Amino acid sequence: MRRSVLIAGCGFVGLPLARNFVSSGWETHAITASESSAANLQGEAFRVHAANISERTGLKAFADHSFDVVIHCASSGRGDVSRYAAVFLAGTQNLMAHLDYRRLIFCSSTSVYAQTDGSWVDENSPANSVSETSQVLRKTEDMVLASGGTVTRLAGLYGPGRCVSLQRILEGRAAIQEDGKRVVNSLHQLDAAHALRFLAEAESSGLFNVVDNRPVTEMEWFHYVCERLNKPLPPRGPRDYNRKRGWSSKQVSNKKLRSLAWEPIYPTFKDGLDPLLRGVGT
């Protein structure tokens, strides 16, 4: 029988993910938070539903559906801790309570790793971030894992139309924190979608880091991008402790996921950024 998937959140990751499943022959359904967003997606080759997963009654439309896989990749919309609790914790609780499915995949974040010394971390490393938003993610992770589901910790996402540090360079707002040795971990939009479909088809449960193959320092990242754009390096500045998900510096390993034969389309930040940089006027 044709396999079916429901994707909760059809945005930066969810949209290419839905298209990916369609191209692989899955019966694909996607949830958006508003009627207007659903209307904008009516030309897609998958079913689009407007629903609020944070509300107990938001999933009534799926009472007669059964899914092989449900994937929660909705965004908090850069909201605060209350928004995190609504979208991630309450949203996941509602998906688990009100849907008929075989497997659940929840998208979390590598921000739950609070290490600040640039050390390598993997799925067995402590994930004890003190930020309130990351604590919501951890609570949701534990709930999903306890039910036998899959948790993916996605690194910093970028892709067409979304690259925060690049945008700051172009707007003259970028700053290199201290000596530039803070380590950052990246994940291209299409690799996030690729990994989620891979795990759905591999039927692998448990915890997986989803990140490219090569963490880099801020200084290396800015040197490469500024040289490509023929722009000066940004000025030095203090650590940004106001980051919603906390300040950290660590090298996140993807060895566990790659051991299943997954490989990123864009193995390094240079591979992923090059198409974006070619489209930027100098």
Ligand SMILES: NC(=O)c1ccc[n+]([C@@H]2O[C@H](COP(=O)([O-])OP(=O)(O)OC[C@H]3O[C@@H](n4cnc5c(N)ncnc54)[C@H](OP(=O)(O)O)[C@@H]3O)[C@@H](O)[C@H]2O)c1
The other form holds:
Amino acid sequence: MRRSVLIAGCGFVGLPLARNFVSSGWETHAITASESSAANLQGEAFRVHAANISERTGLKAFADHSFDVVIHCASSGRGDVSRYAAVFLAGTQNLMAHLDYRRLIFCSSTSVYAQTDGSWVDENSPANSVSETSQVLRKTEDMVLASGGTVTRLAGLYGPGRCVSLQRILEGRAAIQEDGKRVVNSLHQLDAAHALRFLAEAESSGLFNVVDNRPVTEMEWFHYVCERLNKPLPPRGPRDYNRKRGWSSKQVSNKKLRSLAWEPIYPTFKDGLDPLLRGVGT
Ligand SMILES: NC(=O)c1ccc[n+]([C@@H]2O[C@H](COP(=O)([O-])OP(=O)(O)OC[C@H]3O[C@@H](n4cnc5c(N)ncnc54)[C@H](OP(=O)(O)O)[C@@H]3O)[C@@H](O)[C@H]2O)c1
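Show the other one: the form predicted in complex with this ligand, since we just had the form predicted alone.
After this comes the whole thing, all chains and molecules, with the earlier chain placed first.
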């Protein structure tokens, strides 16, 4: 029988993820919050539903469905902690309470690791970010793990149409924090989708970091990109403590996921950024 998946949240990661499942023959359903986003996806080869997972009654259209896998891939957008609680915590509680499924995968973030000393962190490391938004993610993670589900901690996403630091360079708004030694951890959009598909089919559940193979300092990142764009390095600035998920500097390990034989398509930020840099006329 055909396997079926429901992807709750069909945006930057959810869309390539849904296409990935379709191309592997899965019966694929995806949810967006708004009718307008659902309408934009009407040409896709999967079923699209507009539904609010944060509402108790939001999932009633799926009462008669049974899914092999459900993936929570919705985001809080630019929302505050109450939006986090609605989308991540209440949204996941609703998926768990109102859907019939065999496996649940929740997309969390590497921002839950609060380390600031540039050390390596893996799934056994403390994840004690004090930011309120990260605490909502941790609470949701614990709930999913306690139910036997899978949690993926995704690193900073980039891909066609979205790369925050590149955009800042192009708009002349970039700054290198302090001496540039802060470590950044990146993940290409297609590798996020690829890892989620991989974990949907894997025998293992539990907690997995999803990140490329090589964390780099901000300085290395900006050097490479500015050289490729033939632009000067951005000016130095103070630490950016305005980050919603807290300020951190750590090297996130993907060893656990790679031990299952997953490999990123874009192992380093250079591999993933090169096609984007060509697109901006280098
Ligand atoms: N961006 C990063 O660097 C980063 C890093 C680590 C982890 N993550 C995580 O990765 C996941 C995917 O992020 P993304 O960048 O792909 O998100 P995105 O592009 O913002 O897309 C979010 C999707 O979720 C839908 N959605 C939002 N609230 C919903 C609700 N209440 N009910 C149903 N659908 C809802 C949106 O629908 P509408 O279009 O109708 O609003 C949209 O389809 C999220 O869990 C995010 O926290 C992101």
